[in-house]
Amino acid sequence: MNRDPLHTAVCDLFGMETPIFAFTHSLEVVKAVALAGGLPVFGATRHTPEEIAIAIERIRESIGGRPFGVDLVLPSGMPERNDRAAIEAQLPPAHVAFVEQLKQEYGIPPPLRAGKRSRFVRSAEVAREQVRVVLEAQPPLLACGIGSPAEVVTEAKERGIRVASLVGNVKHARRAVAAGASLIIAQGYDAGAHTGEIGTFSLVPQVVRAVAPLPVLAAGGVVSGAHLAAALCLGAAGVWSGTQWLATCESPLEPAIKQKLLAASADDTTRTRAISGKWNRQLKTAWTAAWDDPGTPNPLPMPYHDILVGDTLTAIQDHQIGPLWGSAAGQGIGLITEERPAAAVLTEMAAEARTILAALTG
């Protein structure tokens, strides 16, 4: 009996059927990859302790006994309290007027909600509960967008989680290696959001080698089944991927920011600290040409950017402020040219990978 070719070692450490994990914030897209024999990871991170101990309860309610995972962002170095004022009080002048020039020249009206990045401050106080929360819940899988404390780790492990960690290069995964994981995800300069400056097909190999025998999932730029197929021979186990899931039908994006989705090429995506004030890939808009022209203020560190910028940004998502209004994308953006089901969309991925696996062995 022959063996398909994308049954890997994740998919016996995961009992998945398909080494494909998708990272979203949609419940509603967790369920569709989930169902369709994929791996989801929900992205817990600017979610209140609170929120995630729900929301993980829906995700089991929805899937039953699948495989699922949680992501959270656990940098080093963030303030130890959640105390807004605090960090408001040390944001520069010079930052704040360019802020309130942005809003004045765009006629950017206050936010209807708590500022997606703003509503609490990354600090280590705030971690401590998100994980308390996580590590109490025993999902699958935790993994570590930026950052993986040992202590994170091993409590994990103690309580049957595994853990994945997002590494952007070789010193990065042998740390996380040494902290424990179990999983390492080779994140190149090609993906969405948070990233590094390796690229993809450099980086992927290098970390295989490096992280042997543990297993390795590709991500950056990763939208089709061609990807997976080479991930594959590059040595991967799997492929980690979070920019196709935003243009499925279950994706709650606004159908304008779809759109601009669907329509974008790789050259439309940049890397800026625009955001969150780490290195983040973005579409291009106004409002990150604003921020990386030489004469306004380098954006300040996380999580004070955050601070900075996460009422306005809410408020520019809350009105539809068009030339400002972006969304995370990586540069395999060009892709995905339609709205599709999360299902078919996994489902046709391998099916792809299997058709060009199956052309390279004859």
Ligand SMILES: Cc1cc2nc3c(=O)[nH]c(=O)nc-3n(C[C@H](O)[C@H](O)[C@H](O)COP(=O)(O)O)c2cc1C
The other form holds:
Amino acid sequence: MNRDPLHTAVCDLFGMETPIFAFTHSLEVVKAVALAGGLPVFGATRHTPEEIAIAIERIRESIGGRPFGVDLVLPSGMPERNDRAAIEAQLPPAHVAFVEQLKQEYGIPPPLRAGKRSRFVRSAEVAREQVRVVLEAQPPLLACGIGSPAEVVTEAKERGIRVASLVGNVKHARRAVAAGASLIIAQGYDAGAHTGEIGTFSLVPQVVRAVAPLPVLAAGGVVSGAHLAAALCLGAAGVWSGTQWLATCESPLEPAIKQKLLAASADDTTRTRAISGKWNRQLKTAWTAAWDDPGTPNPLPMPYHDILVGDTLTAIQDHQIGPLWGSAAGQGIGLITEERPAAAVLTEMAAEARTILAALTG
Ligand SMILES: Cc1cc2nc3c(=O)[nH]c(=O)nc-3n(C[C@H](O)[C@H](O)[C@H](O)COP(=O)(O)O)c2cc1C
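Next, give the form predicted together with the ligand, keeping in mind that what was shown is the form predicted on its own.
Starting with the chain above, the whole complex follows.
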């Protein structure tokens, strides 16, 4: 009997059917991906520890014993305390004035809820608590978006949790291996994410070679079975994607922003610091253009930029201020043209990859 070419090392590692990992903020997408045989990863970084604990419980209820992951962003150099007033007191007046000017220019009312990026400060204090609840809940996978602190990796492994590190270059991949990561996600410049400057096609085989025999997932622009087949040819053991799940039927994004994503082509995205203070690929909007204009203030470092703009970004979403309203989006966006169920996205990707790989091997 022929071996399934999609049965790779990560399938054995996690007991999953198809080596497709889906980053998402939606519990509905988590459920659909898990039931279809992929491995969903819940993006928890903007959630409080209490919310994370509840989300993990809900995930378990909805997917039974299937594997899943939780993603946290744990950058170094964040302030110790979750003290918004202390951060606000340090915001440069010219930056505050620029945000006020944008609010006036576009008539942005106050947000209807606490700002997603500003309701707590990304700080060591919050990160410790987020990590604590994730470790206590023992999901099969903890993914570290930025930074993989060795003490977190060690404790996770002691509790039987595998740790994946997202990296954008070989140096960071080696650092993640030294910290004890079980899985490396080589995420290229193409990604709808905090990205480095190396494209996915160049990055993946370099990371594969540097961290062998650890399994590597290819990320950044992955939206089809052709990408999955190519990733395996580049030496990866699977793929990890984010943008394509935003446009699925289960994704709770507002219809207007889903339409923007479906209509976008690869050159409608830009790498900008205008959202979080770190380089991040987003849809081009009047917001990204305003901050990228050389005549305007430079975005502040994380987490100061979060506090500077977090309430305003949430207000833009709450009031659907079209020209300013965007989303993270990778360069693969040009191939995402219709809203489809997440399970169909996954199974069609797998089927297309099998067909391509079968044709290659005759
Ligand atoms: C809306 C959105 C939010 C994201 N937030 C995070 C995050 O909090 N942590 C993280 O590790 N990656 C995050 N990512 C990046 C994904 O994990 C993934 O690496 C990326 O989407 C891959 O590129 P693609 O968008 O081209 O598929 C996000 C991606 C999107 C689209």
